[in-house]
Structures are given as structure tokens and as C-alpha cells.
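There is one chain below, alone, in C-alpha cells, taken in the form predicted on its own.
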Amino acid sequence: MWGGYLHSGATSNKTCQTFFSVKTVVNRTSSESNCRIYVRAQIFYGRTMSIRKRGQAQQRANGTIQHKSHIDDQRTDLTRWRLEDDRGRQTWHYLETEEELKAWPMSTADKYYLGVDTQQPDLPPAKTPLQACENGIRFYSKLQLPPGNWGCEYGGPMFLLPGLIITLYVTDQRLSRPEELEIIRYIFNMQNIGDKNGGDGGWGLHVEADSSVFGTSMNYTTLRLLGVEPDNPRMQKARSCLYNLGGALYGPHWAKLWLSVLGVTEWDIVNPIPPELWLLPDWVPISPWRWWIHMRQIFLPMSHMWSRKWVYPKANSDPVIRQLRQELFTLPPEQIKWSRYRNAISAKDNYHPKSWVLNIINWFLVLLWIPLFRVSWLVKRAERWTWKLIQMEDANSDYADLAPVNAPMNFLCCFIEEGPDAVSVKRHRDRIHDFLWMSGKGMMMNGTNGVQNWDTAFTIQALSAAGLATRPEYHEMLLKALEFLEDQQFVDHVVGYTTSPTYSDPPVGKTTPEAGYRHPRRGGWGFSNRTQGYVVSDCTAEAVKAALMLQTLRDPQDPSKPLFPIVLSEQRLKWAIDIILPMQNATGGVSSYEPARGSEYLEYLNAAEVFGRIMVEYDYPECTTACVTALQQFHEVYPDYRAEEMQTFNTRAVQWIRTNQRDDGSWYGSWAICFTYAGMFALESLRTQGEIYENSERVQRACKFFLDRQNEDGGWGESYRSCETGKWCPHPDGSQVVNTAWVIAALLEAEYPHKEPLERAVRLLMGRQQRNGEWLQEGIEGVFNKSCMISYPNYKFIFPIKALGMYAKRFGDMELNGTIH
């Protein structure tokens, strides 16, 4: 039956077999028969595995784990797999005929992402830094897509996918199945088996992450629902850790939505999330307008599931269902009080405990609000309330949605308001490929519908920043680069924008609830790309400043002309700037998706347990930076547009990165890895104030941060506990290549004076870089919210080739025996 899907690749890990044996069940349920087909794996190790205590730093990082078995045998063929990049919007196809493979050819970008050989030319070994910088280059700029941008998996978080297929399960619909196999296989690859992580079993809160409750039960969930089978030898390891960890009561808010929704746990388990909390004034202090925007978008849709407490109808007879019933939990069912289990969380999970207020709030709406004051006419007009709101977030994004732990739950609001055949569930079932990425480790659910703006924009820096962009054989690939930039600047307004009361050109910080409390964003760009729809203010400053190396670069063989063409208009440039002048906080300081609303108080009342700093906008070194050089930028070339408003803005926001320096010269990264990511952006930003090692205390500082944690082989590495914890770790496998470029970076930025700790760190990425161009995949780059780590695979492509370049800019592009090129 699968034939057409399998694929038995060879491994090359011979102490490991995997077996694999078919088996359909018939599961009859009072109105239909139906047939699931379920996998059934043994598999046999052949090697000891070597156990770490719990909580000891793992010793290999994302990219380089080396798993003791892969579920490989049990895969689709890799080289029937399609990218499509339509205008930014990218899918997988799974290609079932010979017709269609000789229609669509497999691209290089194809397979790199799939982990297949490249079959790039090894090239000229590098014996400067520039010469690597291009080698690199003409490795990257294979991957280019037709479009213009850049994609890459976006992965790590180990929370996603699960809603999506529980999601897919309660609406009685299915992925294909060759996106079924692959999905098991990634979550497979991502246990914690053998020297990972202890071995346990389990799975965590990201791929780097030690096992937890979260990313146990959601996991073991997913893989029952896609067909495999208890008794995998797998999943018996799976259920001991989960056992050892409590059981899925142990759960945090999240996991027991998700599983109450799929009848396995009882709503009486979940704390209340009663949407009449989007009926509070606006001027109330803790009213959802004024949390930060992925807290409200996801617990929009939380309060509208939890207000209607809507099961999946077969759930009493689904045998799968009744199975994790069983399976999830130490006790019986039948045995278990699941009010009692509202708090209950595991060590593990809780990385932010709720505080007493937040558990005195509870204690409230348990035993007072809901049995003596929540009226039938209120919970109407609360959930008449939440749906609006739910669907002025689909008509902005086009059903995309801000991201994909909210596109599922609004998908099942959707589906709960309109059933299965409104035009609003169809367009979310489509829109959920936008998410799924294929890699050579199976299909993940990517953290946002991709990094294309984001990647884009910071990829013609890079080559601005190394003095490469004038060159003619990259003018193409700039071109095209910027090109799609502008392709995806938001032209259009929110939805009930220009209606409102607080509808002004140019636009102000203000919003209201005709606009669904969403910032303006006519003239931004957003992380990904269009469609998504959420301005962001870094992504917005990062693509005026792309947009505006290209288009004043005049033409080295005739200064009297443009080497780019205006792209971007002088009329778009100014509305991006418009749109980044309202992003300033009262502090000076610069958020993510629009300037904070709420006192960081709120975070009282931070219900998600895993992740902290989520309730509000906070003031980011990296969000600011981007804005004040871009300022910067414009007003260079365009002088007397709102100079006064960009002075102001630039000078408060500059003052704020100073206050926001510790003591030891380090800056807190929120976005990647951490301290080495926040003090490229400080000391860059430092720099357009004139503020550098020669002149400032500060600088010197940093700089001295930096030197003082420099390894021996003279690269950097920084683990992602430095974000869990907020004191530098170094990272287990040692020196990371963009750990490593990004410090470089900054102390260029800081014209650090001593070549010899710079020299260093370039003989690091030189020697780290394959000879066909490219360098390997090391530690995983970003985080958001502290405690959970993403993927930017592109990083160490981008970095590397900006730092290599500025390098020989200042020191003088030379053979590292001292060779002058």
C-alpha cells in the first residue's frame, strides 16, 4: 500500500538496524468503518549508549547530534521532494510520477535542504579572507530561490507540531501520507535516544532540550495519532520517561488545552481562559490588547476553545483515544480527579512557576466567577467578541496567521463556528503547508511561515558590509534580492484601519479595536513574508537599510550612474520610516512588533509556564540598533525628511543601549545566542554616535567581554543556556563558526585597534569552511521567550561572509603568512 512512498536508504550507521512491518486495523465506530494504517518499528541497537546525568549540558548541538538510530529505513524517497517558492510562499511537494520528475528537475536549494549531496565543485582553496568570503558566496548564491529570497528550515521548537495534527485529527482530516511518514520520522530523530540529552526517551521544549512533560506527551501524542503503534520499542522508552516525569498531569497549560480538546484529558484539568477578558475596557491595566501579540493571538482563540469546551465527537469511541487514556497517565482514568491537576507541573516544565496572583486569579474564576456570575448573555457576547477578533487575524494574514501555534487553534475555531466545509477551514487547511519544511531529518513544523524577509535583507548587508556589491558577477543575485524585498513590503492597511478613530498619515503608536489592536503597517516588511501580515520593527529597519546600500551604489565604471535601479521608491522608503518613528518605547528603547502596552507586571500573570518574558513588549539592543541605523541611513540620503523626529529618536535610543549595558560590558540578546548576538547590534549602534574603543569606556568594556571569553583556537562559543540562565555558558562542542563571526562583527564595529585576537578568529572560520564553499551546520542560532531555541541555518553563511569581508576592509585583504593580495 506504501509502496509508492518507501524508500530504503542505506545507512551508513551499521550498528543500528530498523525494521519495519505494515499492519491495518479496522477501528468501527457506531457510524462508520474505517481503515488507519499504523506502523509498526522494532529497533535493535548494537552499541552501548553512553547516559549524562539529567540537567548536565548535552555535548553535541542541533546539526551535529549523532543519534544512535535513525527511523530512516522507514522513509519517503528524498529525491521526490520539491520546493516551491511562489512570490515567498513556500511548500513541499512530494512528486508521485516519472512524468513529474522530468516536468521539475530537483534544484541545487532542493537538495541542500534535503541533505542530498550538492554536487557543488570544490573550489580555489582560500588563502585570504576576502578569497574565503567569496568562496562562501558562490556557495550561498546557489541556494538563492526564484523569488529572490532565502529559505531555510525554521525549526527546533518541539511544540508545534502537535497542534497541527491534533488539529487535523479532530477535524476528520489527514496530511498525505508521504508528509504522515516524514513527520514521524522527524519526530523520531529528535527523541532523546542514545548520547542525547541522557537517552531518556522523551522529548523537550526544543531539539537541544532536555526531556520534559510538554514535549513528551505532545510528542507521543502526535506519533499514536499518525498510526504508530504502543508497543514500538520507541514509544515504551517514550512512555518510562514520561512516566518518570509524572505523566501528562504533569503538564503545562498548553499540553492540557490541546488534550482536552482531543477528549484524552477532561476540561476541568485546564485553568480557566474565560474570554470575557476581551469585554475588559481598554483602559484596564491587564486588558489582552496590551499583552504582547503571540500571547494574544494564542490565547484568543485558548479562551474561545476553552469558553465552548468543544471535544473531538468521537472521542468515546475513537480506540485510539480511549488507547492514550490508558497510556498517558500512571493512574486509571477512571481513578483520576482532574481538577486537582489544574496546577500540577512538573520541575522540568516549569520554567516560569506561576506566581499568586496568578493563582489567587484562578482561585476566582474557579470557585466564584464561573458558578455564581458567568451569565449565559456575557459568555454570548464574549464569544461573539473572541470570533470577531479571530477573524480579523485570518483576513489580515489570509489565513496564514501570525504564526503556528495560533493558525490551529484559529483553523479549529473555524471549523467549531462554521464546520467542516466553510471557506474559512478550507483556506486554513491549505494554508497549513506554508509551515511544514522538509529537511534530510523528516518534516518539521517551521516557528513562522519562514525567514525570507529576515534572511534576505540580511544577506545583501553582508555582501554590502564586505565591499562585494559593486562586483558584476553578484549584481544578479543582489537584484533579484532586492527585488523581492520589494515585493514584500506591506502596501495595504489592516483591516478597519483607516476607519478607526486612530486612523492618521503618517501613522501613530495608537490602536483600537475597529483595527483588531493591531499596529499599523502600511510601508513595513514583515519577518517572512506578505502574506503573514505583522509588521516587525527590526525586519522593516533591516530592509531600508538593504534597499538603501543597493540603490546609492553609483556605478564603478561611470560614478555619473546608478548601479542598481530605484527599486523601492522614494515614497516606500518613507513610509517604512514611518512606520519604524511610532515603534519607540517611553524608555527609548525598541520592541518587536509594535511599542510596549503593558507594565511589565503583567507577567504575573503569565499562564504559559515554559517560557518567560512573554506577557509584554519588551525594549530589545537588537530591534533598536536596527532602527537607529537605519535612521541613520535614510537620513543621509534623504535629509530633510522628519530629521528633527529621527534625531530625537536616535539619540533616546542610543541613550538606552548604554543603560541597558551590564556591568561586566556585556548586552542580553532576546532573538539568538545571546550575549555574542545582542553586542554586535550595541556596538554597532554605539557606533553611529562616534563612540568607539579609542573614545569609550564603554566600548572597551564590551570589547574586553568579548576578549576575556575568547577560546584557543580563537573562535567563540555560546551555548543556549546563556539565555536560559543570563550568564554566559560556553557552549559544550567549543567554538561555533557564527558564534564566532558575530564577535568578529563587533569588535570591527568597535574599531578595536589588535589585529592578532581578529586574526585568530578568521584562521577559525577559514579552516571551518568545506572546500566546495560552504560551512557546516553547528549549534543551533536563535531563541525566542528565553527557554525555547530556533533554527537560522542561514547564519552561518551570512555572518561569515560579512565577517570575512569587513575584515580584509580594515586589515587589508592578505594572505595569513602575510601575503598582500
Given for the second form:
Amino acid sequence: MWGGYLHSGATSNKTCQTFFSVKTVVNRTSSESNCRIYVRAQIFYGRTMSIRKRGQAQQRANGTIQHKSHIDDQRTDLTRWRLEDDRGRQTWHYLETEEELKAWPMSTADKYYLGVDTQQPDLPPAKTPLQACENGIRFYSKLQLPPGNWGCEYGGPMFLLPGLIITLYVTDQRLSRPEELEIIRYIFNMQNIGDKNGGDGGWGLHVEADSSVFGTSMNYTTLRLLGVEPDNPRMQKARSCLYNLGGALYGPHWAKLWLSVLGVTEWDIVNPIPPELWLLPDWVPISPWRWWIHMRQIFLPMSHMWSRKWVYPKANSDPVIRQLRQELFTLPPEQIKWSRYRNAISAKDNYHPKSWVLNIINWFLVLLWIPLFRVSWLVKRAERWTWKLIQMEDANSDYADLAPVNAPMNFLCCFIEEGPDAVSVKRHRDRIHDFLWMSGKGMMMNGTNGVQNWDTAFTIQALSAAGLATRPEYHEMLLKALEFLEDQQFVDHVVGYTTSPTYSDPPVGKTTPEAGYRHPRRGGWGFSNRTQGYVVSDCTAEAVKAALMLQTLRDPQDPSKPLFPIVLSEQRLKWAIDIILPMQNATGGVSSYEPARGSEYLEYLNAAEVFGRIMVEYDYPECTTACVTALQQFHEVYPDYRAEEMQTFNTRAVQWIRTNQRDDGSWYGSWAICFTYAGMFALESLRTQGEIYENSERVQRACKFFLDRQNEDGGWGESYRSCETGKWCPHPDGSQVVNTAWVIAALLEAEYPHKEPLERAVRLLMGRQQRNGEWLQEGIEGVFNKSCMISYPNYKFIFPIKALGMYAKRFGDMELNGTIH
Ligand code: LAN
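With the form predicted on its own already on screen, would you show the form predicted in complex with ligand LAN?
What follows is the whole complex; the chain from before opens it.
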């Protein structure tokens, strides 16, 4: 053991008025087998939002941080991190002083998320499924946060932090020192090194993916901007991986855009992103308002940036940028003719090759439109309109924005348009913290600003399905969860909606430019929290179901009394139904954020290269089922409200579910992996129309699909490759707790009559449970856009709890004899 001061400095921050100084104590711990220097950073700065101006805390010389230890060897003291949950706004804070530590003790949830021992006691070993279910709840309930929701490490995508760090860099900002150190540590922890994905030293699109130019060039750049030196052996390895893939010239569109903003590449390398498209009349089939919401909200700031051709003003004098120009390519930069590489893309990144249509359009734009027709008044008009839409998006979400891809882009647009001291820039800077998540492996950027509503609604439903929601010991937890949902419902309209020609009450599924092309939102729920402000069909439906499940329970002691207060009033639930009803597509199915507005042919314009099925909304069995079951439950409680419409909605929706089934009996899932997830929803839908194993050939086929794939140990394990390939791919590590729980729930929804396969599966869940009631993290669970995985760590609690409880309800809570795996 040895210690000493490594670095110190002081700064002040105009906006946040923070004070910063770093005192790092260096220890060499024997527990770290590689004898890595362990730096316990004691960091003194204002507790709340800590963003420094670049160059203030660190003395920058030649663009790199000047201090002796290797920045990548450092880490903070995990026991000083705390999660704050302010009405669903989750932010992590590093405590600097002993007083602060005393005033803000570490909670079990903090410990759990940070991978620190939670010290939860061993529970009496479960002999029956319900005992296992209750042991699971006992552990999981300790993770509930004060406002009533659950926190979530929502990692997976490896392209989010780069956008943030580049934006901060070019706007001359920095995160706090502990945050930066932990981001570096996280990115290194996710590097493909050793036996991880071939160990070539790169990064992939997501944490489990093979290295790609996108992942490698972006994460390498991020590390360099955060001060990691190029001669670090891991960086050398990353570079050689990048060169093997062709270098950053072979990156996808988004990578080229970010590198051009940074001044590492030139804008000529970026295929055109003309904001003029936003001026197309709404009836035009390719108008951006018809695109999937994520694509249009990303295209929006991207097109603005592209049109302005904005470049980091200090690019040419900043040594890091100059070095990056040497490090990222296989050719010296002066020899590169940037425009030649607009269409260059490595095979590893080319998941969705650009269509011939898009290639012709790009050719037309580059050779004819831009030089001959793109006159300045038109450009100005387009930029004025995109800027207005960006402002509307910021206003509707209090600068949280739809997701962590468009949030940094909007941030940069505000900086470009309004300058460094603008309120908009400060608000964006502050909001960044909502996305950052601290874990035992370092700090990541969550896929959204949390999973608050989604996990909370599912948790309530799991206990209810398990028949445990009436138990007094869970009452407080469930009430708090219900109150959380109440607090997070959208109770206001989007900017411009009430004065737009499309306004009506109840709303209809139409939109106009005056409403910023948004779907109505009052009464809906989003995936994360109220601030973010985007209605999602199934998030609304799952929240309605959760609320109804609790609010209709009778007190077991006195059945004349309700067990829970009416936290969500009849009016508020009706508003939610008003949001769900206009979500249905002409096909009968339901999409994610809005009914589909454009044709699937728009996929020909998919320019992202790394994702599939992103251009428009599609029908999803998951979203469709959630809406069907919510409407059904609502109708049982309030039979007079819009009953006919609900009836028609459900008949058409379930018919769509039927037609969406594949010949082998399965359904393809788009939001988690994959057939096991979608099958659970689809069978629930069919059950609402009385279609179960006994009377339905299609349900029998669905059950057979699962039974044919049950592993020897009784479980199911599905790999993310199922999502990419559209074919069942077994998980390389065998059965997975989450897949197994989904299939148990699916078979029980189907009323599959034979107990034996279900009992074997239940045994697997029980066998994987730890003595303290928890289940350990296994493979990644979620997906989006077919190719990018994302984690849902709470699923390993929610779904086993649900499945075990459902099983006990159906077959009785008997002791299970025999080996538990
Ligand atoms: C999510 C997460 C939640 C998810 C469900 C509610 C589970 C789903 O049933 C509907 C769609 C939705 C809301 C969804 C859509 C796409 C999201 C927002 C994500 C997968 C989380 C991250 C992803 C977003 C697109 C990430 C940004 C990346 C881009 C390629 C734009």
C-alpha cells in the first residue's frame, strides 16, 4: 500500500457555481490482480450539476491533461456515489466531504447499482415456487427508490457517449472529474479485449457486438477527448483494430457527421442531409413528419448542423484534433479526398446497406441540387423552420429531448444558434445528467433518461399476476409505485396543440406543423418520466393496467372496502384511453409512439446503415397486446365509456396478432430478445378473445414452437442474433432466467395443460435464485432497430416473480422435489 497526492487544481463554474479541487490518494490493492493503480479520488466540488469549463480544472498543454498518472488507470471511490431520484429525475452525485457522506448514507439501491455488496441477509431457502417468488420480491423491494420507482442501468448502445462528449468538447465544456474518470473506465471495460468478442481491441455497436468502425472510431475519439494518450497499449490495440476495418473513413453516416463537427474529417465526407426536406408539403409521401419519431427527431438537428456546416472553431489549433486526424485513418489526412469516402462503409457496419434509390438521391443532391438549385433564401427558410422545430422539441421536454441521440445534437444546435451563454445551452448542459448512469463498471449514458414508468408498471403487474398484491407486507411498496405512476402521467398538451387545427377533445390521431407534428399526449405515459414528454402506446397501456389492477382490489379483511385509494381518478384513466384509441393502425396493429404515418417503402431512404426498420412506425405484437389488454381491463371497470370503439379496436387488433404469427407458430419481437418476448404478449392477446391451447390450433402451434426449443435443464435461452437474423438462435450460454420466465408466462397464458415442462422451467428459475432472493445478471435482454441491444436489468426480477406466482396460482404452490439446477 502506498499513497500520495496525484493531482490538484481548482476552478469555478459560472453557471453552476461549483468549486473543484482534486485530491487523489493512490493505493495499490492486492485485490486487483493486475496490480492496477487504484486511485481513490477525493473530489471537492459542488454536489449538484458539475460541469466545468474545459481547460479550467485540468491544465491543458498540447491538448492533453497534464498530470503524471495515467488517466485510464484511475477510478473513483464507488462508495461515494449516490443516486438522487427527484420525482423520477435520476442523477448521480459524487460526495466529496465526510460531512456529506454522513448526511447522505448509501442506500441498498446505490450499493446494488454500483456493484457493491448489498449485505442483504440470506432468506429461508424457497421450497415452493411462491416462496421463491416472495424471496425475489423481498430482495427487489429493497431497490425501490424514494419516489416509488425503480432505477435501471439502461446500457448497451456504444454510440451514445461519443455524441455527448464531442458536443461538450466543441462547446468548450467538461463533465466533472469523477464523471470523466468513470466514463473512461466504462469505455475501457466495454472494449473487446481478451476473450470478449475476439479481443481485437475495438468496440461494437453495442456492448456484446463485434467491433465495428462506428463503435471503434467513436469510442476511441471519446477517450482521446477525455485525455487518454494514444500510446496507451489499449489505444494502440484499438487503432490496429480500426485500421484492420479500414479506418474511420469507412464509418457510417452518423460517425462521419460527428467527426466533421469535431473538425477531424471534412463535411464533404457526409452524405447530404438537406433541411429543405422539412419544407415539403405534408401530403408528399416522403415528408419527414411521416418518419418514425426517432429518425425525424435525429434528422432534424442533423440537417440543421449539416446545412450550417458547423465545425469546432478551434479544430485547426487544437493538438488533440490534429492528432486524431493522424490516428483515425490509414492515410495521411492531406492525401484524403473526403468526398470520395461518402459512401465508403466497412462490411462490419453495413447492417442495412443504402438502397439504390438513396444512392441515386445522394448523387442528385451532390451533383445537381447543392451546386445548382440550393439557393440561399431556400436554405435560410429551411434552417429557420428546423430551428423552430428544435425549439419546440426542447420546450416540450424541458430540454430532456426524445433520446440521448438527439439531445446532444439539439444542445449543439442551441449553441450554434444562440451562443455559449444562452439559457437554452445551460438548460441542455444541466439535462445531460439525466442520461448518465453510474455502475460498477463505470459511467455510461443510458438509452433513455431512465426506465422509470415502464419498470414500475411491470412490477405492479408482476405482483398482481402472482396474486400477492393484497398482502399487507407489500402494500406500502405498491402504493408508492402507484403514486409514482400518477405523478408521471402527462397532464398537459404539447406546445401548439390546443391552437392547432387538429385539436379536439377527445383527441384524434392527426397532427399538423403547428403542433410540431406531435401525437396528442395529455393522459398518456412515456417510457421514462413526465419531463421527457413522449407518449408511448404500450407504456400508456401498461400504466393503465397497473393502476386498474391495484385500484380494483378489495380488502381481504373487509371486501366491501377497496384495498388501495383511487390515486388515478376516473377522468385521468379516461384521458389515457383517449390516447390509446387513436393509436391503432389501419392494419389493426399498434406501433410505438404514433400510428404509422408513412409507407414501409420509406425504408429505401434509411441512411443510417447500422440499423434496420427505422424509417417508419411498424405494427408490434408487444404494443398491440398492451393496448388490447388495457382496453379490456378498463372496459370491465368502466363499461360505459367509448365501449363500442374499444370493442372494434380489440377485435381488429387481435385479428392482426393472428395474421402476424409465423408458420412455425412464433411472433418476432422488436423490443426485447426476441421470439420468447413477443410470444408471451401475443398469447396474452389471443386469450382476451378466449383463444387458448384447448380450442385453438394457432395457440397449439405457438406452444409447440416453445416446447421444441426447451433446453435439457428446463429453461429457454435465446441469443440477440434472433433479432438480427429473424430466425431462432439459441443463447450461447444456454438457458437464461428472463427468457425462461417469459416462456412460462406465455404457456400459462395459453393454458397449456401439461405441467411437466413448466415444472422443469420453474425449477430452473428457483435453482438460479441466490440465497438473498436475487437473480444474477445474465445476457442482455432488450433490442431496438433489429441490430442494437440494450439492457433491462430489472426484467430478471420482474418476470421470474410474475412467472413463479402465475405458476403457483395455476398448479398450486407445491414443494418441488428433485434437483434444482
Ligand atoms: C425504446 C425503449 C422502450 C421501448 C418499448 C416501450 C419497450 C417498446 O415496447 C416501444 C418502443 C420503446 C419506447 C423504445 C423505442 C426506441 C428506443 C427509445 C428504445 C429502444 C430505447 C432506446 C431507443 C432509441 C431509439 C435509442 C436511440 C437510438 C437511435 C437509433 C435513434
